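Let's start with one chain on its own, the form predicted alone, as structure tokens.
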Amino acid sequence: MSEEKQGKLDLNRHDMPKQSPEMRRHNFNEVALGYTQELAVAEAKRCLQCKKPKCRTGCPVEIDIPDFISYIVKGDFKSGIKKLKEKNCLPAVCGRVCPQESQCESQCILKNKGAEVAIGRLERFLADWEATQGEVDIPLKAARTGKKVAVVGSGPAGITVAGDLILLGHDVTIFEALHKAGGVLIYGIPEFRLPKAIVAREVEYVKKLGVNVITDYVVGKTRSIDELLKEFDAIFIGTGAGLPWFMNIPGENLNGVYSANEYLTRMNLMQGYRFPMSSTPIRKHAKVAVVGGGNVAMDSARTALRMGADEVRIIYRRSHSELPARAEESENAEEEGVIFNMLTLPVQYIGDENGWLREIECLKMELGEPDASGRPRPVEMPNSNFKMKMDAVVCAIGNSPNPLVPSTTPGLETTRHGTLVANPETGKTTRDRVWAGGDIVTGAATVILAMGAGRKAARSIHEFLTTGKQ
């Protein structure tokens, strides 16, 4: 890069505002508090503008990243969020929970200076603007053809695909088991993180579009993919990997453990954590352990903190470089309080006369050779036990998906992992006019990638609609 270029870099990336560790710990409320329109303008400067752009490569929705912050600049934000609706219709969610380090900002040029654009903020801050606006413009659609297209779920790629192929012309329908629209959204991620709110309002701008949401009705039960194939043209399947997994460890069974998606479900999509206000109590637990070290782990971790725990710890069984989730989600976690717990692995369960946990035996682990997973295996020390009092705990390992879709429709073939056989190209499951994406055929991954497996699909279904290819 020349002296002249560098000279004009601009190296000040913004902090975004947000809640103190003291207060937000102790509510529900929502952590960062978004860019201010001066601060948001100061940022999009930044933006080099670069002619060959790999931030807009790195983005699996393909959004037109450089041409939606120069709006910014020019303090254009209506034609901004034009500009970034083009590609996405959950900006406001993605600009909170993709993981944009790992994606269009590790393309910045100027990652190379550790200063790379806050390309997420400046998503979340143009659709937070627009929910200021009142009325939210809707695009133009083509023309009706007539054809019939069924979306079984409604997580992010299920409102992907609905939300590309209304435009393109095509009746859809939203089937969701839960009775509120959105998927992990709304369950899996917490209020202080994503306010359902936020959710709501894409969804219904979904629903604005022409889209039809039917919500508790379960696919597989309700109805079978075989039957709803005699009313639609097409599927698509995104029901998500709602299926948790357990350790298979003692006392597993006992009151007080819990999976992930049930403590996260009660809390987000059922509201526990205002009992009485809500109808769905849920104890409240003084010494909380959360097995693993994803994003699910800190959500349930901090969720816990907030909950009025006194004491709540990570236990996982590599080290600190080694955890799966978002830097951010582990440093809000630690400012908070939680206690990290590494290279320790729980082995049992251990419960009182009335069925409750009461303690937690562990070993202590070393890292050893790397796995397949390219990260060292941990390895267990030897008579390294040890015990710690705990009334609680919430086991965030991971997730499969439900099996209830592919166990009720003959000839669509699943993995060993219990996962949708799906070509990623296109998302074309082994059953004709079946398609599929996200969590259903990677396993648990990220929003912004059901997204994209969305939108891949929603052209393939297209191209079928309209020529008859498959």
The other form holds:
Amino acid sequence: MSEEKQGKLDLNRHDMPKQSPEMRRHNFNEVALGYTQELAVAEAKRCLQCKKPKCRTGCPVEIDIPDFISYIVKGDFKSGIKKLKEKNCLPAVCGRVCPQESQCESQCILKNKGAEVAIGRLERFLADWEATQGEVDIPLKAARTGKKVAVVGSGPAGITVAGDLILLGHDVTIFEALHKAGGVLIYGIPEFRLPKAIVAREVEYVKKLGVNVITDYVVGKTRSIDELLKEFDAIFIGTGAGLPWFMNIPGENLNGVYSANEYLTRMNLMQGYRFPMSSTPIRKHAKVAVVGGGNVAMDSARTALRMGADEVRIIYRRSHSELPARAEESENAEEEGVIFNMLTLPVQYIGDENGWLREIECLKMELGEPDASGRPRPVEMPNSNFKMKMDAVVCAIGNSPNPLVPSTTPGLETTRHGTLVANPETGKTTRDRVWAGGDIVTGAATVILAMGAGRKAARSIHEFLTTGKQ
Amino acid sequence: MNRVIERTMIVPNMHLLTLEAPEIARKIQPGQFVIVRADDEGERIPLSVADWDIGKGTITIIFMEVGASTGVLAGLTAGDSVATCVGPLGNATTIGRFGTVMCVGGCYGIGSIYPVARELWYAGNEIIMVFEARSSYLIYWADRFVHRAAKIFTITRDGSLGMKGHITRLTDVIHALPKPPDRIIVNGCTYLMAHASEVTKNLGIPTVVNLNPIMIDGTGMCGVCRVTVGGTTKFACVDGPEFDGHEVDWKEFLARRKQYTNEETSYFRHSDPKPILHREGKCHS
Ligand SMILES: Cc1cc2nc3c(=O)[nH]c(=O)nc-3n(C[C@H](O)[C@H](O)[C@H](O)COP(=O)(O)OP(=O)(O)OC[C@H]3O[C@@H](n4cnc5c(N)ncnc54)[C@H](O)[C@@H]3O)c2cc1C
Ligand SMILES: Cc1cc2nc3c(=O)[nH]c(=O)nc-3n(C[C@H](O)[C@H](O)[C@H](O)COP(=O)(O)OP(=O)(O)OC[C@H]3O[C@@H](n4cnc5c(N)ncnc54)[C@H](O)[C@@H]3O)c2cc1C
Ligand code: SF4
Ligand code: SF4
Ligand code: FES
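To complete the pair, please output the form predicted together with its partner chain; the form predicted alone was given just before.
Next comes the full complex, this chain leading.
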């Protein structure tokens, strides 16, 4: 870094305007309001335009970060978004939900001054700016190859594969089990964090590129992978990690005990918060406990608050510093009034005579030696049992891949975690002409990793379709 | 979008719905179900498939009008369409050569057990059919079973046809046979399945039921359909819906089905008043 640049260091990271906690805990509108043009330019100016940008190494898809930021400084947003989209086809989504503090921003040179450039917010700014510009430019498509590709699942992995391959001239059809495309982005992540209109726009975009999106189609049931292989030259499996875990403790099937998937699906996909204007009910509970400490847990807790709960608790078996959720999200939750019960483990749910949850029994934990994940192992404190009155529990302790596709596809190898075996560089599975990527391969991970995997698989599928090599 | 080919009320409150769904028709097996969403705001509701025609590319559902979603379906006419019809979901009913199989159907289960009985008959079993209903006028499709069932029994609560009383009279039906059936299959409302299982457990006759819990996705993603069978939790949509009736925790199952009763009734308070005409057909669940 040159001397003169250091002289101009601006360490004032610009906050993004947000709805106030008092207000937002009563509505489902987006919490963060996004940078204004002025704020974006001011924040962009703080970037040092490093010759060897470390930030880039923190981004799983290696976005040319200083380059896109330089266009914001110049006010040339059109070129900025174009640059961004070379590497990331879902910037409006990633700018909102990427764990930037552990990815791109964690590597920014200004991080050690405590003032890393707000890369995610700038990314979001460009994407939102583009959305206000009316019709999005459709890039030039390669000549049609006549090859047909089926994409199973319409999450970020599937959308990326589809978007890339259609531009390379192949015919692409997405098969999606649910009635709306978008994967977790549509059924899991709540409106107040990722407005559904944004996801719908991305889906519309790939449709506009010519991708055929077929919803209400369960691969493995409506048609198997082997049946699809008769019609399609290649298949990409991006079915995610949608199988919810439970803890196998007494009382888990009481009414009022939900998986986070159920709770969030009722809310997001089925729009339960609008009931009875929408037709899928969701119950309003006064006291809700959410078990787990990841993004899914925060989303569930904050949803419960917005549904009018008086008391919402996060119950997590480790301590605050081990919370796997994005820092921004646990802070948001805390500001909104979610209570954190750290070092606590539910051991039993107790119901009333009608089968409804009334109380949960927990144990206190303490931190022990680091375990395989490198985090301190939570250890039960004997005789520390205590009870809490609760009307509902949302279990957000994790998900694994849905076995539906693997179990109906002979020869498709899985690991003992139920994930698909695939080459990390190409996404190629153990079956001829079949690729996979995203959560189905990695287990529950992130949007950007799913996208990155989709991109690699698209490259490999394209190579196969044009050269026959796989 | 799936086109409605036919929608008729076949007995009071019970409707037949035939939808265009060629891919499902090609794949469906007895005992499987579809998830239907009537319109764009619609709830996803699971419905068993009672018949299908591969040639015409259609599937037929028998459903009872019990609430808001089935209410909308009951208002459809040929040429309309439903927003979603996805399937076939769940596992097929186990078909084998069991010997004598008693098929017990009540409510919509008379329809859903029809393809099961047909397949079991093709597989070489002797079929004993038992209809259960409030009254004789609520029994439908009896003609469809006639040439396949060796015997047909009827239990009506008002005694208007066959034996008078509740499903507990199944004991008398079984005792009226020269020897107990080798297997019993029960389809219909939850109480029917629960009580029939209780009766046959005492008699020690293997009994399978097609469970009908609340569902959302039908693919194993949400877990709302969980049910305790033999002490372990199962997801009815992917592990079932067929289960051993003697192993199901019926108390829990009945409670779980009532999770949204309050909300579902509030729906009627909020939505346009829509008279539900043929309430007398409602079964006791
Ligand atoms: C509540 C929640 C919050 C999250 N928050 C964040 C966050 O803040 N930041 C972040 O980076 N990540 C977050 N994640 C994780 C992220 O959403 C996932 O890692 C990502 O969506 C995985 O993408 P995917 O394409 O692999 O699969 P998914 O998004 O899971 O999509 C898979 C799709 O395949 C469909 N499908 C499944 N089986 C079949 C079948 N047999 N036939 C047809 N279709 C099928 C599914 O219905 C689904 O639509 C969150 C996840 C959840 C649940
Ligand atoms: C595998 C399976 C197969 C089924 N097959 C048939 C069938 O062939 N014909 C038929 O008439 N019914 C069938 N059902 C039941 C049918 O799904 C419900 O009657 C329907 O969902 C009621 O919707 P509603 O909005 O009209 O009523 P609601 O107002 O939602 O509720 C009325 C009653 O139905 C129950 N219910 C509500 N939602 C569901 C749901 N998603 N699943 C189950 N029960 C619910 C409630 O406990 C309530 O008591 C089946 C259910 C399952 C799980
Ligand atoms: S995609 Fe995610 S990790 Fe990459 S630059 Fe954007 S916000 Fe950072
Ligand atoms: S490391 Fe930080 S300052 Fe350097 S280019 Fe990247 S964002 Fe800009
Ligand atoms: S209906 Fe969602 S898991 Fe069975």
